[in-house]
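What follows is a single chain, given as C-alpha cells, in the form predicted on its own.
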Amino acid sequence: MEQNGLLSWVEEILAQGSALSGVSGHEADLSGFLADIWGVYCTESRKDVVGNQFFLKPGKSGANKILLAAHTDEIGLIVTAVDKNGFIRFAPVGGVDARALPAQAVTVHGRSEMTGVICYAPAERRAGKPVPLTHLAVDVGYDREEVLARTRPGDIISFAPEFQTLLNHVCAGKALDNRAGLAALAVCLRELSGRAHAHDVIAVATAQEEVGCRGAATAAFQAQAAVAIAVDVTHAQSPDVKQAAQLGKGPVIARGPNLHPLLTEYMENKARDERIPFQTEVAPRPTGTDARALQLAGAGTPTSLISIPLRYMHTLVETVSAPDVMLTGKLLAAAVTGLSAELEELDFAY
C-alpha cells in the first residue's frame, strides 16, 4: 500500500475506534474492531479475565517472544444517582478534566442506551470559574421514574462528539488516547506481514491503563516476553503547552529508569537507520503509561515506550497526526525484524 492509502487507513481506523466506547472495565465493544485491524495479520486470538485482548503472529523460530502492548480504554464517567428531577449524576473514571465537560453529549450505557446532554445551573456559568464536577449533571429528557427503569448506579457514561478530519493528515476526537496506539499497532502488524522476523509477536490490547495501568500487568505475567514495548501517546505543543513534542515530527521515544537503557538505545537506533524522525522524552519518574507495569511484572521485562504525540490529552478533541501514527507502526515493525533469534543486539545484564 502506497503512503497515501496508508494515511488513509490510519485515518480510517482512527474514526473508527474514536466513535466505540471503551470505558475502563467495559473495553468488550472494540473486540470486533480489534479483530479487524490486528486479527487479519495473526494466527491465534483470546481474552482473558481482566478484558486484555491477545493477538499472536508466529515467528520464523519462535525462541523469544516480543510484547506490544497499546491500551484500549478510553476515559469516561460512572452513574452515581439520580436525582428528584431525573437528572443522573456521576463520578469519572480515569482522569477527567471537569472544565472540558459542560454542554457535551454523552450516551448513558444503562438497560437501555440514552443519549443525553452534560448540564449546570446558569448561576455556576455566571460565577466566572469552571464548574466543578460535582456540580454536573447528565439531562437524558426524561423524568425520574423513566430514568430509574433505563439505568442504575454503576452504569458507564461515555462521550459521544463528533470525529473531525482536520488539514494535513491531522485528526481530532474523543479516545485517541489510545486508540491511535492500537492504529499504529495495526501498521505494525500490516508490515510484519510482509517481513521475516525471528521472534513471536504478542500484540495486546490492554484493558485498564486509564484507571492504573492494571491490564499490562496481567499481561506481561501471562506473556513471559523477552522484551516489551508499550505504545501510547505524550503531550504535544498547544497554545499553553511549549515544552512538549511536536505533531507531525515523528514518534516519541522516551528516557528514564521506567525504561530499559539498551533497548531505548536499540529503538533510537533502529529509527535512525530505517530514517524515521523521532524525538526524545525525558521521563525521570515511573511514566503514566503500561510501561510502568510492563517492567516490574513477574521477575521484570526489559521494556521500552514509544509514545505518538497527541494534543489536549483527556479532552473529547484529542488531536493526532496520521502520519505520527503511521510512523510509530513502522518503528515497531523495524525494530522486531532487526532483532535475531538469539537477541544478540541486546545485552539485558546491567
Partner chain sequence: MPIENERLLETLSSLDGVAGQEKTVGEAIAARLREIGLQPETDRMGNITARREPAAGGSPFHALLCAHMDEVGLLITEITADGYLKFSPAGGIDNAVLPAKWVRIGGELPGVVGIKAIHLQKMDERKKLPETDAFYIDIGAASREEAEKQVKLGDMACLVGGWHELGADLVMGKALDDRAGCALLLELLAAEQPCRLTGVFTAQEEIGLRGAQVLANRIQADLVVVLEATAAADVLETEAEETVTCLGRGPVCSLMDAGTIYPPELIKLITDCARTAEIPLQYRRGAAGANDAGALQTAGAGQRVITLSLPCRYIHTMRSVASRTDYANWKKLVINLLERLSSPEESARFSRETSGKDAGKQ
Second form
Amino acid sequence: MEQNGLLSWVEEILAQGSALSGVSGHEADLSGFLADIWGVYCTESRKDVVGNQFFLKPGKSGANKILLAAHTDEIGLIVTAVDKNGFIRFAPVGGVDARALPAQAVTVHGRSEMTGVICYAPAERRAGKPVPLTHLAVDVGYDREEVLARTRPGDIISFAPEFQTLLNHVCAGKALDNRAGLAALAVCLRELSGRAHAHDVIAVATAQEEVGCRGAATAAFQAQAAVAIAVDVTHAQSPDVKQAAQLGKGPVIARGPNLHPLLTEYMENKARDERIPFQTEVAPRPTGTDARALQLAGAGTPTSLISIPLRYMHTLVETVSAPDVMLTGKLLAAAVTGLSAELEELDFAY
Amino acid sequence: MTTPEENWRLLRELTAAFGPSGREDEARRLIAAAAAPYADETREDVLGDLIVTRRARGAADGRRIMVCAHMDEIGVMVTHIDENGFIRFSPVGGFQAARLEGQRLRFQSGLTAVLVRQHPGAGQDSAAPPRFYLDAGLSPAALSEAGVGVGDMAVSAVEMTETAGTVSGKALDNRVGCFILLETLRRVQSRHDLYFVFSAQEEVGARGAKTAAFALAPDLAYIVDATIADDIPRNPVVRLRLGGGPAVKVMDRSVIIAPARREAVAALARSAGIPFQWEIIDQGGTDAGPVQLSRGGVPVAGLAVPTRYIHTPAETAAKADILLARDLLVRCLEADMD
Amino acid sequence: MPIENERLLETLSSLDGVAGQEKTVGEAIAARLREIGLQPETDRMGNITARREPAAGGSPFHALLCAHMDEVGLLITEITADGYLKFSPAGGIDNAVLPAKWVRIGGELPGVVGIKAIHLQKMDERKKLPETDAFYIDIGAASREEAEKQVKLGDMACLVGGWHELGADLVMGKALDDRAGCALLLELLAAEQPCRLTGVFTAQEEIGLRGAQVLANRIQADLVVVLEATAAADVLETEAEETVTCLGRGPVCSLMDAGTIYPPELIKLITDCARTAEIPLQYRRGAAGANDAGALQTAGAGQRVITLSLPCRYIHTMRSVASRTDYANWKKLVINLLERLSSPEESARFSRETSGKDAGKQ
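For comparison with the form predicted on its own, produce the structure of the form predicted in complex with its partner chain.
Let us now look at the entire complex, which starts with that chain.
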C-alpha cells in the first residue's frame, strides 16, 4: 500500500516537473517546484550565481558532507531573429535533435508567452532528408510588426509539454531528463526524513548541465563535499538501441574512470543489501553527466553516478519507468544512511 | 562621432602587433606600454596574461571587477621544413588555410612567406582534402638564418586599412577588444577596483582567462571581444550588423549570461542612448565561459564588436560600434553594484 | 471575424478517424444532426447523409455539399516481440513530422513514436530520416503478449495535436483537413437555406476518394460543392507562386487539380459572388492533389462540381493552422453562392434538367 502511494507520488512529481520550463540558464521557474518536493524535507536553501539551488538536510554529526546532485535544466531553443514574414528563427540551447522538431508546439517566452509551432517551407520536403535546424522556424500566427513587439532575440523558446502515463507505470513527456532525477532525489529526501543519518546531505539542483555540466562545477567548488553522487538519466533500450540499460529493471550504477571504484562498489553492495535490482553501465570516458565535473572538485571528490533508464533522450517523448525512479531514490537514501559508519573506514585514496 | 586620429593609430598598432596564442609577447609589450600611464599596477601571470590594476577612485566600495579582452590571434606553427625550404604547418586556433590561399604570412622575425595550396599531382585523388605549405623562397639554411625554425609561429601579414566609418584587417579579433579596454582605462572613474585582463591563449580554448579569473576571484566580470557580424549578401535573417551598435552577449557555445545580468547592461545602454544588439552565437566560445565557472561561479556579462569575416585577414568592423562599446563599458564599470 | 461554432470545430478536430475507422467522428456528426432536427442516414461505406428542404416558397435547386470525415493517420501492421508497434501510413504524411510525436491508438491508448537519441546517432544517421518501416510506437508494453491485450493489427493510431490559439486570428489543431469542412457543413445544415440541400459526410477520402464513389451512384444533384481544407504554403521564404494558398486571404476556389477540371462558368459565378459580397477570394495555385469532386464529377451522367476550401498551413500533420476570418468568409461565400443559385435565373442556368436541355439544343 505504502509502495503504491510512493509510486503515484513519483508519477505526480514527474507530471508536474515535465509541465515546467527550465531551459539551461533559465531554470528559475523550477524554484517553487523544488521547494515543494525537496524543500519540505530540508532546513535551508539558497541559490548561486550560476543558477544552482542548494538544499541542506543536516545529519546527526555533520562531520562530513554528502553532495547529491541532479540537474534541473532541459534543452530548448533561443530566439535569434524575426524574418521578413514574421517567422521566428532560433538557435538550439543544448543537444537539440532537428529531426524531432517539425510540427512541435512551442511556447515563446517573450514579453508575453506565445504559443507557436515549428514549421518549414514545403520546399524542404526532400525525400528522406531531415530539415536542418537553420531551415526551421516558429510560426506564432502574428505579422512581423506584432511579433517584433512581442519578442526579441535572446528570448527562450520551450517545448510545449505533454505528459502521459503509458502501460506499466511507464511515463512519457518532455524534460524527464532530468526531472526524473529530481523526482528520485525527492524520494530519497522523503525516505531520509524518517531515518537517522550522520552526515549533512547537500542536495543540489544543478543548472546548465545540458550545455556542458557548468553548474555542477561551481556547485562542487562551493559544497566541498566528502563524496558526491550525481543522479541523472541514461539511455534505455528501444528497437534502434540495443546496447543499453532496460526500462523497468531498476537504477543503473555506472562504472569507469569518472567514478570512484570504492564508492561504486559501496553503492552496488547497498543495492544488494536492500534487495534493490540494479543494472551496470560502463563509461570508459568522462560521463556526459554532472559526475564529470563533480569528480574534479577540490582535490578530487569520490563520485558515483546513479542513472534512471530513459528512452528517446532529448525529445518531447522521453520515457521512463516510475518504479525505476522510486527505486533510485530508495537506493540513494540507503546509501546516505549507510555511510554513517563506513565513511571513515573507506579509504578513498587510490 | 569624431575621434582623434592617433586613437585609430593605436588600433592600427595593436592589430599589427605579432601575437598568436602562446606567443603574445610583442602584443603584451605594446599594451603594457599603452596602459602604463593609467595603471596602478601591471603584472603578468604564468600563462602570459597581462593584468592591469586600476584601484577605486573616490569612495571605494571594495568590490572587484574583472574586465577581460584576449590579446592573442590565430596563426600557424611550423611543424616541418623540407630539404627545399618548403614549410609545413599546423593551425593555431581557428586558422583556415583555405581562406588565406595566396596571401602572405609573417613570422615574428619579420620574414614573410606565401601560403600555397599544394598541387594534387598526377594520379592523386582530387577529392582528398587540400594540403597547404608556406614558401618563403629560402633554403632551410637561409630560413634558419632569417630566424625561422620548427616551432615558430606566423600570422597574416596584412596591415589594417581604414575608411571613414570602418576598419579592416587581421586580428581585429580581438585587438579591438584590447583597444576598447585601453580607451576605457584612460577614461573610467570607478568606485570599484578594476582589473583589466589582456588574456592569452583564448583562441585555443580560453586558457588565460581561466587562470586569471581564479587568481582575481572577482565579484563581477565583463568580457569584451569581437563577434560574428552576419550582414552579408543572401542572408535572410541577420543577427548582428555593422553599425547597429555594440553587441550585448546573451549566449555562445561556452556561456549563457544570466538574464538579469544582460538586462542590467541593456538598461545602462538605454539610459545612455547607446544603441545595441543582442549577441547569440551557436558557434565558438569565449573567455566568458571559464570566467563564469571560476571557483564557485562569477557573474559575467559580455560586450562585443560585430565583425565581418572573422578569422580572416579581412576582419571588418564599424568605428562607431567600437566607440559605443567603449562608452557602454565605461558606464558599466562606473555604475553602482547591487 | 469569429467562427460561429468554434467549440464544434474543436470537438470534431480532436476526434480520431483514420480512413475506414470514421465511426467516432460519424457518431458525433450524426448526434449533432439529430440535435438540429435532421435524420442522418449512414450507408455501407460509412458515409453520412442528411437532407434539408427549404422553407415554403424556396427554390427547388438541389445542392449537394460534402466534406470528408477521415484524416491521415497510421495503421498498426505489426507487434514486435518486445511489445512495440509498427505501422503503415493511411494518407500522405511527411516522415519529417513523425519522429518523437504523440499518438493515440483506437481513440484512447497513448503512445509515442520513438527515435534514437541524438547522442547515439551516427553522423550519417543524422543526415537522413528513418524509412517508414523503421518507425515504431512505444506504448510501454514489456512484451508482445502484453501489447496484444491492448492493440490489434489494423487498429488506427492517430496523431495527437490538441487545440491551440495562435496569434490573434489563427487556430491550431489536428485534422482540420477536413473536420473544418464537416463543421461548416453542420453549421449550414443547422440554418434555414434558400434551396434543397443534401449534406454528405464522406468516408475514406484520404486513401483515394472511396466513400464519394459509392455516393455518386445514389445521389444526383444540380451542383456539388466540396468543402475542403487545402494547403497554405505561405511559410518562411516560399516564393509567391509556390504558396498554393495564403492564410488570411479568404476562401479558396479550385481551378484544376489532379482529379478535376472545374467548370469555368461556376468559377465565374463564384468570383462574381465574392466580388458582389466583398468577400476576399483566392484561386488555388498549383494543381496537385485530388478530392471527392473528382469522384462526384464523373459519376453517373456526370455532375457539376466545385471545390471551395479553407486555407490551412501544415496540413497532414498534427498541427494544422487556419484563420478564423478565412473560415467566416468561407461560410459567407457558400451561403452567397446558394442564394445566387436559388434565384430563378441562375437556378435555370445550373439545374440538371434545364442545363441538359440547353446543351441538347446546341
